[in-house]
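Just the one chain here, the form predicted alone, laid out as structure tokens.
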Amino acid sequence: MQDGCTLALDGVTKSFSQGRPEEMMALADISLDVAAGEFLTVVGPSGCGKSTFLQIAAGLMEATGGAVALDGRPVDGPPGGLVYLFQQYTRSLLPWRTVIRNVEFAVEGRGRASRRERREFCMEFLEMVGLADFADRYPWQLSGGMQQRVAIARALAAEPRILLLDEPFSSVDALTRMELHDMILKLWEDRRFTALLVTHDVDEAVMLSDRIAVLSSRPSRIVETIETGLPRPRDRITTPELPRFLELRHYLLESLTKPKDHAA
């Protein structure tokens, strides 16, 4: 795998017409760097267009004005090297296929001229998110945990050299998100692609990043970036018993709640 890129959002902004005379300004001024194999994550109160941002950052929606480029080149669409994990899981596998071939679709036409090879290759993804005995399964034949390990295990084999992660915990209950969190820091670890995750959770936000961006309501805009500090690997019993991770949970949830205009 390749190691991660770079991705620079240039004074974004986003309007909807919404089939009226006046526009409603979703995003305003949005300048962000992510660094190569950095763990950044956004959050920000309900309806501030998260997800919104993360398309635009993707290519799959066109921004109003400014910018976003990926290792300095132009984002005019979804780039190659980029991998989109999507919150609702059950929409992203394909039905039809088993949990084996639909992680092989990320890699079908890419050189892998047979299907053992594509097998082969496919498998190892699965053992690592622990799903290869169900390799022949169907995704309506698996818990909603494990629908989306499939979708990690399928966003990994295209190799992607930066993961955008639509609030893909949120769906599950809370023991699985515990576990998911566990495995896409330590794959994370593992390979450095550069991840860039929206939530509403602001436990997930603190607990897997290096950095955390606000938005403020909408039109949103980016009030503060926040250094986590916090030591790797983390750990889900003794991360959330830090005295930083207390500090940072409080101010953020303060910040959502009641916004204010100062930076940690």
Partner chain sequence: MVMQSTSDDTLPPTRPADAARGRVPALGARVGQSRWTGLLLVLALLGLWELSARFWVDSANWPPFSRVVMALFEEGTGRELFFVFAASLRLMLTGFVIGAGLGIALGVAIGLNRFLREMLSPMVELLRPLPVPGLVPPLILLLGIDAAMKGTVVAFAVLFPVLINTAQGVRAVEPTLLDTARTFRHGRARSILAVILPASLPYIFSGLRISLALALIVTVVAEMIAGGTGIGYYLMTMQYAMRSAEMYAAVVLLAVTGYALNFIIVSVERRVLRWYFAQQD
The other form holds:
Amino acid sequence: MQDGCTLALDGVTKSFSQGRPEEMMALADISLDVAAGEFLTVVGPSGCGKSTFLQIAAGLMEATGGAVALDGRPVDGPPGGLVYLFQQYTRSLLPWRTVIRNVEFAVEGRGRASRRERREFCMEFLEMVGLADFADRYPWQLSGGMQQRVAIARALAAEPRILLLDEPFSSVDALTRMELHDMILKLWEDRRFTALLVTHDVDEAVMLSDRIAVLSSRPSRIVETIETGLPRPRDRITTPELPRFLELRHYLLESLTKPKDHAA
Amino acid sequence: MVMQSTSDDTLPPTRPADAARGRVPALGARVGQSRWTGLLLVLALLGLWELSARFWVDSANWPPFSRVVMALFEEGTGRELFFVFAASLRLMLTGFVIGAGLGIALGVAIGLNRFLREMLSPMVELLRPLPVPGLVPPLILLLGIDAAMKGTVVAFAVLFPVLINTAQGVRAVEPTLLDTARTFRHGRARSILAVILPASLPYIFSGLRISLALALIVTVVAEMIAGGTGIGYYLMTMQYAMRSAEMYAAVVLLAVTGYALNFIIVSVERRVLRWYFAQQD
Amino acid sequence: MRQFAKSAFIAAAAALTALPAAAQDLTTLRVSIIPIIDIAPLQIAMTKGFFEEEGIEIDTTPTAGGAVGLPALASGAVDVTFSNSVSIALGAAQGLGFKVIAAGSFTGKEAPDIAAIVAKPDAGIKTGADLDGKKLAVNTRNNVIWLYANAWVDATGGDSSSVTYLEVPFPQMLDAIDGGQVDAAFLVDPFLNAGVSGGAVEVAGYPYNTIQSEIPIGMYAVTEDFLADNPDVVDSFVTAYNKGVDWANDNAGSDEWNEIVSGYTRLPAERLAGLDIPPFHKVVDPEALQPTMDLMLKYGLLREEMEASSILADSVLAK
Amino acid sequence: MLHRLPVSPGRIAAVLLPVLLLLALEQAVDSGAVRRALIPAPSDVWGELVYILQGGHLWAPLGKTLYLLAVAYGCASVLAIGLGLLMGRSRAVYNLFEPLVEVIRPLPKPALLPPLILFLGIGDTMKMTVVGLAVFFPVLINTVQGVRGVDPVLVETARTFGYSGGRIVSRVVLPAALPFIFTGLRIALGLGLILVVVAEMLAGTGGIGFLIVDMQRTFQVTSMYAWLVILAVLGFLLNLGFERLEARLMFWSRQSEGRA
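What I would like now is the form predicted together with its partner chain, since the data block earlier showed the form predicted alone; can you produce it?
Full assembly next; the chain just shown is listed first.
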């Protein structure tokens, strides 16, 4: 497996309805470098344009200004090696396909393998997320957490060098979320892809990341980036009890919720 | 979402998003419930038909129901009615397949391409409500009186409901699905085949279901007006030959056919769109 | 444009348009017909093989009424159309170049005729004057039936402009009279025979006979272009058809005659037996047709005078 | 840049395309490639349209067709909504009528003309019945579905506030089912117009459908096309008007559907 790749955003801006009276500035001058193999999380308040930011990084949306580069190559459309994990797992899975066929969707464009090879290849990823027994079920027959695991298996089957996660754990219950955290961490540690997560959940950000970028409300800019400095492997019971975890949590919650007179 | 739709005399909504649709079974989609009161009502009305024709209504155009049933068995088994019926069915299905195929293809194109959509939608909107029988006379001038003309009429009738529903379905495809396909770097063709078409299927099927009912009506009307062969022509001929029992036999056969066609397409739809209906629950 | 649209459809529906295998050496003529008694000679000539003797194969396209056959003729979808004099003249007046090549059906010499205006026995309708302000059912407006209904009303003391003409299909006319929706109806056989013999209605008058004896009504038409391009085929058609006329007149009322006619009209044999069918003719005398043209002018179907001879080809004129 | 134009290229093409097609047809007729007696030049049809409109010849047939449609549509819709409410609320009524509905519904309505003429005559009553039958079933079926699809929580809520019987139907069930009913009404409008034209063609004494057949069989093709154009515009306007009305009345439904 290849190693993760770098992602660089340089002075990215985005405004909607440009040149019209209702013009709205979503992103103001965002610059961010994500190192190869790094797990970086962007946190910000609701409606601050986190998804916009991630979609631009993924080449799904065009920026108004600035540049995005993946491994030094400019991004002008979804690049190879990049996979996007959507928040709305129910909407990103193809409901007319079985679970295994959904995973296969990730690799169909490559055309190198026979049907059976493809299926066997994808089964590995289903096993990885513990859903091998559900391969022939339909997504809507599974619980929300299981559906998101299908989406994760599918994302991994594409063998990403960088995985973008758009609040992927926000619509599952708290216990399931913790299990998914464990799983994603384990998979990331195994496969060393670059991970870029956006979330508004401070605990999640601290729990998973090497580094955290704090986004202001819109027009969004990066207020600061913080190294978490927490040891790995992380544990869902003990890690949150570390003083550094609590300190970071306290600081982030404070900076995200207090009025930002200075930021405007 | 503005509810767009066309003629439907079968199940409703050209709006598959209606959550209720999965919950509420269509009329006729349920079997085996205690409907004996309703069946009694139908039998009572048929009895009324029989009695009225025998005792009260004195007209060559009102044969007793029993004679209609006899005519149906005599004419419908290997005799003329059977063959004209087959001819009508073939005409209808050919027109249906052509119209539906064109409708789906154009619908996808219009749904995906803004230029095409803006260019063609005024024309579609103007042609769509055109009552199809109004087209028969000019089409006779254009295409003659053969199957080509009648097939065109049927295809035309089928085209618009399918086209509009397909275009609507394509536009309603979940953007996340399209983005997913993009991040996996699937090309245009694969995205259409693997994502857009299947995702639009609930809409397309609504269009097909509407169109199938319409196709039968239009086939019969075209045959009544332009003759040649077929059950519509048979109906007229028998009427003019003062053989009303045979004429009503054709009517009864049409009723059964309409019922059967609807049943078939609803069954196919429920099977093909199992994922869709299950999701609605 | 027409050709393009047509070929496009045929390409798409090749399976559907069952084109006859062109194996034989016979010339195929496509003939638009109406399955009524009037075309008996044609059906007889087909059944008896008269057309094949002349090297012609007839492919009939039946339609329920005359509204369809002539447009199909004009558009080239059929080669020959059986239609009525008024419709043919109307088309010719619009520049569609219709020419009558063979005679079809005629009304009777004298009453009782094959067509009559009927009313309820107790309605007291005996003349056109009795119809003033009343409702009269015709199968189609602006056709030959409607024309002679007008002529009859005016000729028998009535005022045709005061009569309301309602379009009622022939099979429903008796019901319409019985239900009181119309006061009278212009009925033709076999409905006339069925209504009168059943006692439901009585004849008020025979409009055709009242105006003129033996009026040419139905006839076979082609386009000028077709006539110019295929004079031999037309001659062969007429020759074979006229053999059918002879046979039809010689054998009227025979079992074979009844069998052939009931075969294509679907009329039950007992219905046929009660009918009195006027003899068929081979020629159309322009002078016999001219009054129809004049009536068309009088009642507004034509804008200017029309010579009957202008729509008659040589093959249908007296030699 | 193109997208800076006030009008998009698609909209320009939407105007240009029919204009080009009509010009091509005009040229084809003028050059004799298409026989004028079969397909008239667009300019001739336009002239005929102007004549029909200026001469006031439009109103009588249009009025006849619209009157037929309006009465049939109105009566059939009211009956269908009424029966639909009953069938949707009452299992017994549903069981009583469902088989009958299933038997009559799929019949091509024009095939019913002979018995309708027998029992109802040839006048407007008969034609309205044909049209009404076509209108009735889509409205009925959509109403039944709409009523049965009403969220039970809504009904229970109304009950806890002391509503019952008729008031639940009029205050809760009917409004909640309205989007469905409107779908049925819109579908029925299109079908109704088609059936008006069929009825006028097969047993007509006026109205636009009759004129089209009559012009066709007297070979007045220019008039025939002019009336076809009028028919298309009529259908277009009716549909447009209905959608406007629906959009206005159903604003709440659109909002609740609009959530992403």
